Each structure stands twice: as C-alpha cells, then as structure tokens.
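In structure tokens, the next block holds one chain alone, the form predicted on its own.
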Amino acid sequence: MHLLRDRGYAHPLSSEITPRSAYLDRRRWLALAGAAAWPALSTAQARPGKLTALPGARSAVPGALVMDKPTSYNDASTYNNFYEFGTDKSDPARHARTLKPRPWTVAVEGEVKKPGSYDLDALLKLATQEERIYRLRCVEGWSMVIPWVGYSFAELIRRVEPTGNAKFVQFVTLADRNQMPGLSSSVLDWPYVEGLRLDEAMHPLTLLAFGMYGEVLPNQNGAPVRVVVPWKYGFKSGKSIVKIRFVEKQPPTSWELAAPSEYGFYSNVNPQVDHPRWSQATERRIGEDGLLAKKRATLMFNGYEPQVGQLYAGMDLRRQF
C-alpha cells in the first residue's frame, strides 16, 4: 500500500487554506514556545545520580524533542529487552552487571574509504553530545519516552566515507559468554545483528547513543554505545555495538532469520500492519497506572511520519514490513 495514498481525508477548498505568511508566523511562535518550555521539560527528569554524568546540549534536529512526559528512569532501566542477559523483562537489570563497558572498541568495516577501529573515547569526541527525547515502541505493544544522549549516526558515516557500493549498514552486538549469560539460550543465533538501509542510517533522527537521563547508558540499556532508531520497533536499535559494516546487499538480521513471518527487515512502527500474533493498533505506555492503564493509539512511524515518511514513498508497507 502506497504510504502517501489518500486515507479518506476531505480535502479543503483553496479559500480555506491558511495563508503562507500566517503559517510561517505560527511556526515562529511555536518555536518560541518550544524554546521556553525546554528548561522545564529537560529538568523535569532529574539526573538519577547512579552513573557517570553525560550531559547533552538541546538538539536542533526536527522531531528530536517530543513533548510527551518522559518515562521514569527506574522503569526505563528495569523493564528491558536485551536477550543476551535473559528473555524476561527484568533479567537485563538483574544480570547485566557482568558487562564490562570499558575498554570498548567499535570496528568499522566494509564499503568505506576509511575503515578502522574506534575506542569509546574517540567515538565520544566525534561530535557534540545532544539530549533527545524519543518515543520507544516495542513490538510487544508497550512504549516509553526516554531522554537519550548522543549524536546523529550520520556524523560517523560522513567520517568513514562510504563508497558508492554501500547501500546498507549492519550492526553487530557483543557476544561474550563470560559477560552475557543469556547467550546460553538458543532463542536466537548469536551475535545479535541488525541493519538499516543507508538512507535510514543517514537520517538525522538515527542516533548513536552513549547515555540517557543525563548519564552514561546503564549496562542493561545497551552500554556503552547503541543505536536508537525512533520510528522503528525497538529491536531494530542494536545495543552494545562492537562492529559496524557497510555492505552492498541487504544484510540478514537476527529476528528476521529467527521468525521471518513475524519480523521484517524494515520493522517500521505501523498500526495498520499487525504482528501475526497480536494487534499493533494500540500500545501501553510503561509507568501509566500499570496494566490497567488505558491503551493509546499507535502512531504511524511512532509519530515521526512528518520526518521520515518520505523514505518509504512508493513502498508496499504491508509486504515490506
């Protein structure tokens, strides 16, 4: 189904359309209001004081600062999917203390002019850290709002200079049985791998994240470096990354290999395409009155359609899910 196909809206008469000057003036006032609201929004979530501070400047990337109320740090750091530490949502917080986030090296390989290895400090220095408040939507039907700290992954991509053959980016997660007890499970083939089309990876909303809530990432949330792709289901955002490969052909991904009828390569948040075993039309925001909370409608592309919808124009989003 074409992404931009008419969805039954009643199109206005030309006389009903807001004049461009009024629209631009409204945009200016909204921007000013957003700037005024930023201090209250940013400080509403006090730094937890549990890990090393990692502050970030306010992001200027369009769509990077949603006005939703952030999820509490406790919920965001204790209710996780990170199968390398167990399949229960509470397992990562209980078991991830064995992960050693330093020293850490990320290898950049494949179709790039400047391959090499980056230690964590080198990655941190590539660009100015920003705070971004993103929605996170998981395929199981729950969601969060998390203040991440990092910078656009495109900053790293530009520095390694992909060749003309680079069409996709593959992310490989650490697979160390001494640090990750969940690797004894056969639920997936290890290491965990994910991938993006190059234009998706280059989009300014795709975040190379080193922290959340003003501190470095907790182990259970993907320390010390992960990707956050806010318009896709959470499993697309690889954690504890040790390798980034630029490739010509679409790379296989862990969940796609494990259950191809349930998990596609794109995995864009789409309320119109159900998981084979449950609906994706609604979601439950973690921290909102527990299991009895009223579910909210799932937003197309997790609410980021104005920023990313054009990436998928002309695609059949039911087939290319």
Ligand code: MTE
The other form holds:
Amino acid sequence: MHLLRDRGYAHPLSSEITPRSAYLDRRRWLALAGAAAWPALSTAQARPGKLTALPGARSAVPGALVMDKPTSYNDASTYNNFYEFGTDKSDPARHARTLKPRPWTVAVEGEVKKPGSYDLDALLKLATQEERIYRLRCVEGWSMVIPWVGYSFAELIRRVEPTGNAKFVQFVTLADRNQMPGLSSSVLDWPYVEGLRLDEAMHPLTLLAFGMYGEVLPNQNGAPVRVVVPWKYGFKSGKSIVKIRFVEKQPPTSWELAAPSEYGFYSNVNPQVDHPRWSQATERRIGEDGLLAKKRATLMFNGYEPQVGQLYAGMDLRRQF
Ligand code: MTE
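Switch from the form predicted on its own to the form predicted in complex with the named molecule and print that structure.
Up next: the whole complex, starting with the chain shown before.
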C-alpha cells in the first residue's frame, strides 16, 4: 500500500490438513472442471521451508470453491504482503524463515463464556479441515486465487460461546522482534491488528486457515494460523494470529489507524468505491501479467455478493468503506 510517505516509506503499488490422495483427486476434479492449468506439484519451484501435507476434502460451503484457475504456488508464496518481514513483495519469502510456527498458542479472550488458550495442535483438531479455493483481492489492485486449507472460523466461535455483549472480533497477530525483522520499521504500529463484525466472523466463508495447496502454510503466508476473509481486501486477513478478542465496540485495525481516510474498518471489495488515490474498478491477476494481459473487472464483494451481500443490507458502503 503506497501510503505513509509521512513515515518515510515509499510503498510499492501495488499433517493435519487432506491426505495426498484426496488432494490428487481434487486436482483431477479441477482438471475436469476446466481448470486444466492447476500447477503440477512436480514442476513447482522449490518450496520455502519443509512443508507437510494436510488433510482436507473439498468444502461444501456455498461459494467456497471458485472455478478460476489457481495461482501458481510459486507466485502465491513469493509475492506477499507481510510487513513484519519487510515492505517489498519479495521480503516475506526471503526473511520469514526466522518465524517459529511451533510451539504456538492462540489466546481467546473477552466477551466469551469459555475463554482459554489453544495450543496449535488443539486448534488443528478443533474441526474438520477442508479445502477452499478463494479469490484474494489486494487493495493495491492485484489478485490471486489460492486453495486454502482450514475450517470456518464459526467453528471456533461456537465453542467459545460469545456473550450477548460480543459484537466484534479483533485479531491480534504476532509481534516479536526476535523473529520479525520488519518490526524495526515504523511503517505500521505493531502488532498488526484486524477485526470483523461478529456476523461477518460467523459467516461460513470466513476461514481459519492452516494450509494452502494441500500443505501447511509457508511462514510468509501467515504460518501457522491466519484468517482469510475472501470478500474483503486482503489486508483484513491477518497472518500469524496469537490472540482473538471478542469485544463490544468496533476494534481499531492497523491500516485504519495508519491512514483512516484511505482504509476503513469494513474494506469490502467494491469496484464502485475508489481508493482516494486510485481506482478499484479493475485488477491485475498475478500470473496473467504479460505485456498483452488484460486487467480483470473487479467484482462487488470480490464475487461473493450472493453469499455475503445481505450482511450489508441498508448500509451506505460509500460512507462505511
Ligand atoms: N497480516 C500481517 N500480520 N501483516 C501484514 O502485513 N498483510 C495483509 C494480509 N495480512 C499483512 C497481513 C495484506 S495487505 C494482504 S494483501 C494479505 O495478507 C496477503 O496475503 P498473502 O501474502 O498470503 O497473499
């Protein structure tokens, strides 16, 4: 996100999840479905880190499996935003090996009847992991299609039993200077925080993700656990989460704190509401960026309007952007 020049930064524009056999079945299914260019695992570039296959059958949640051709694993794991490891797109893949995704615990606190601390292994087993093929639209104007592995965040919400006062959920991500060289920069206030309204968090498409492409998440994509909210700009999908707070009031979020006139709490993908400094009407699909590649039209709610549109009935999305 190329804001925050005031902070001295010139930002760039823009084994526990699916057995391998099921994953290969999915690839066959995708080929049948017309996504013939699913990246062959054998020809994919060297994968950063040692990754383990995760179980996860295809999701039955409506809208959870877009038919667009998936982005290559190499692009999805080397073109990243994870400012804790630097602001260049290539920084996370180069620097995130210092992140230690195990041991890991996620604290759940605030307005819930059952607060507690979840060890990663407990979290992995909390519900059945499944594969979701989501579009990810970055606010900078590019997009990818990523097969994630995880389960609906609602599974966790149900188990912790929010009280009547819980109206919002805040996600707090790791901020450890020993593991994250980017924290020496003041580009954002750390830790990176994000949030959702409780009904958005409860929506079955809101994913708690542990893997992608049938394997555990590479560090640069938010290991060991992140959120993915496919109808919102990518920055709503916090990586490497350590705390989940249920709260009564709308919680502060990192990009809104950094530039409130440019980034709002909702941040729904909306081609009709431009960023103050650029249009949001079109997007560049990573992997299609050759000289002759056409930009794609950005879709309302990133194409998930049939599933999520009713969450915003009656709201003025220009004002609550
Ligand atoms: N989470 C943390 N903790 N720090 C970040 O800088 N960047 C966000 C989001 N989550 C970010 C983060 C942005 S701007 C985007 S577009 C997505 O992560 C990118 O996710 P990906 O690299 O897996 O595609």
